[in-house]
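So this first bit is one chain, no partners, the form predicted alone, shown in structure tokens.
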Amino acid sequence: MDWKAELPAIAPVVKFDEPMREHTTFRIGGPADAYVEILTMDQAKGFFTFVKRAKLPYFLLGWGSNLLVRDGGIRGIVVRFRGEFEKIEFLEDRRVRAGAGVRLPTLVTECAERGLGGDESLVGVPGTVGGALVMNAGTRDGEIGPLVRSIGIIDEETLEFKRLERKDFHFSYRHSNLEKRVILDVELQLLAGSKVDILKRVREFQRRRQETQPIHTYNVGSTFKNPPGRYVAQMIEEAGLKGMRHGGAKVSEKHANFFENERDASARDVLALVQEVQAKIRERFGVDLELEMKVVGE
């Protein structure tokens, strides 16, 4: 079958040989065979029916943060949920339902405006709800996992909508069992509070992030996971590696666990810098650093 000829009839937004650097916060990445945006549940069902029939590989993309796409790009179809998957619904008993495409900072601020808290620390996480669930995104002040009541998915076998309850998923540090799931929405349980107090906490988290992280450069957020009882940024700084470069990639001088695309860096530049830092930290501290950012593509 000529899947490229059929695809435009299934998804409203289709781009072929699309550079992934246009869709990642690192501004790095080779071309995807196809990039599509899905705006409605009917389109989602049609798309996943199509890729199952055609036996096509696909990759679910959120905001493009926490992601390094290799220079050869991605084979198959990159899928992003937008439209009705970017909506937030406020339910009774301080529950909130957010689509997989909702950005976390948007979710936190809209909840705060309604006197709903418990998720304030997530305001500094530059990702979408779907991606946040897969990796149990968060900061040292809190993660999304404990707030989750249920998750809406497309069942891989029946291609029907299904809700996962607490017994069906589990979260740990920067990990969940949702990696292979097609997440459509999440229902969160939040806490009632004073709108003024909640917004004050949100602004404090935002201020702290601006002071400590290079939010105006091209990066993926934290490059490595923190080992138990240690902070990667502190180890990298103690090893004198702030500002270290390989090609166009650089260890941030503002936050040592952030790697920056300073001068049209390639994925190869970033991965070489990662290996250099890992080797020096292993030599100095005897610690093997594990990547937090996800590396995909060819």
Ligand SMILES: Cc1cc2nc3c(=O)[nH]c(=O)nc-3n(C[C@H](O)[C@H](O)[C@H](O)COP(=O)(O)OP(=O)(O)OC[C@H]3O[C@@H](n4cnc5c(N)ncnc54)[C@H](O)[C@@H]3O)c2cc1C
Contents of the next structure:
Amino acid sequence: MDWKAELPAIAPVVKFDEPMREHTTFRIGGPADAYVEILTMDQAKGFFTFVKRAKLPYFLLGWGSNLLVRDGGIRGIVVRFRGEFEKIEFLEDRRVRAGAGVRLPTLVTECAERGLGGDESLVGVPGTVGGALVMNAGTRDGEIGPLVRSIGIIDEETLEFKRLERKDFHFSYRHSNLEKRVILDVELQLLAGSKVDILKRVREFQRRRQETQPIHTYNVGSTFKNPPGRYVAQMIEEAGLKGMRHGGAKVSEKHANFFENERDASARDVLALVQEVQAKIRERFGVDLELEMKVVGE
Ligand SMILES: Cc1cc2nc3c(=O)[nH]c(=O)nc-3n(C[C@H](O)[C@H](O)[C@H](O)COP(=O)(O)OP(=O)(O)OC[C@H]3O[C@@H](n4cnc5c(N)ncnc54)[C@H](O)[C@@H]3O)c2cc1C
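Show the other one: the form predicted in complex with the ligand, since we just had the form predicted alone.
Let us now look at the entire complex, which starts with that chain.
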């Protein structure tokens, strides 16, 4: 079967040999064999039926804000949920349903405008709902996990829509058991409050981020997870590694746990810098740093 010839009838947006640097906030990454956008539930069912039948590998892409895609790119089909999956519905009792493709800054501000809070600290996480659930995105002031009531997925066996309830999912620090699932939407339980107060907190979180993070550079947020009881950024700074470079990649001067693509960095540059920093931190503190960003592709 020539899957490349069949794909355009299955998904409305299809691109072949698509550079992944166009789809990651790092602006790094070789080509995906194919990139598709899925806009409706019917298209999603059709697509997953197709890849199952053809035994094709696929990769679910959110905003690409936590991904380092290797220079050889991604084999198989990269899938992004847009259209219907970018909608937010406001339900009863302070519940909100958001599609997998909704971005957190949009979700948090739309909720705030309606006097719904509890999620304010997530306003500066640039990713989508799908990526935020997989990563249990969060800050020192709160994570998405505790707000989740249920998650809509496509069941991998039946290819039918299914809702996961709290007993089905688990969240811990930048981790969940959702990695292999196809997430379509989430239902969150928020808190009612004064719109003015909630918006004030949202702006405060935005302001703090502007001050402390290099948000106008190409990066993927925190490179490493914080080891128990310590802050990686502080350790990297104490080790004198701020501003360290490998090729086009650099340890940020503003926030040492952010690595920047300063000058056309390759994934190889970033990975070399990661290893150098890990080795220096091991030497100095005896701590093995674990990656928070996900490295994918070949
Ligand atoms: C400037 C900046 C600041 C950041 N600050 C924070 C922060 O404060 N806290 C924090 O936690 N993170 C932060 N991040 C990292 C990143 O935004 C989060 O990890 C975010 O949750 C990733 O979402 P995404 O949509 O970009 O996912 P992607 O990076 O595209 O993908 C991440 C993972 O989710 C999977 N995935 C994506 N969509 C789906 C889906 N629909 N179904 C199933 N799996 C899916 C992917 O396959 C991949 O495994 C920051 C990043 C940047 C660039």
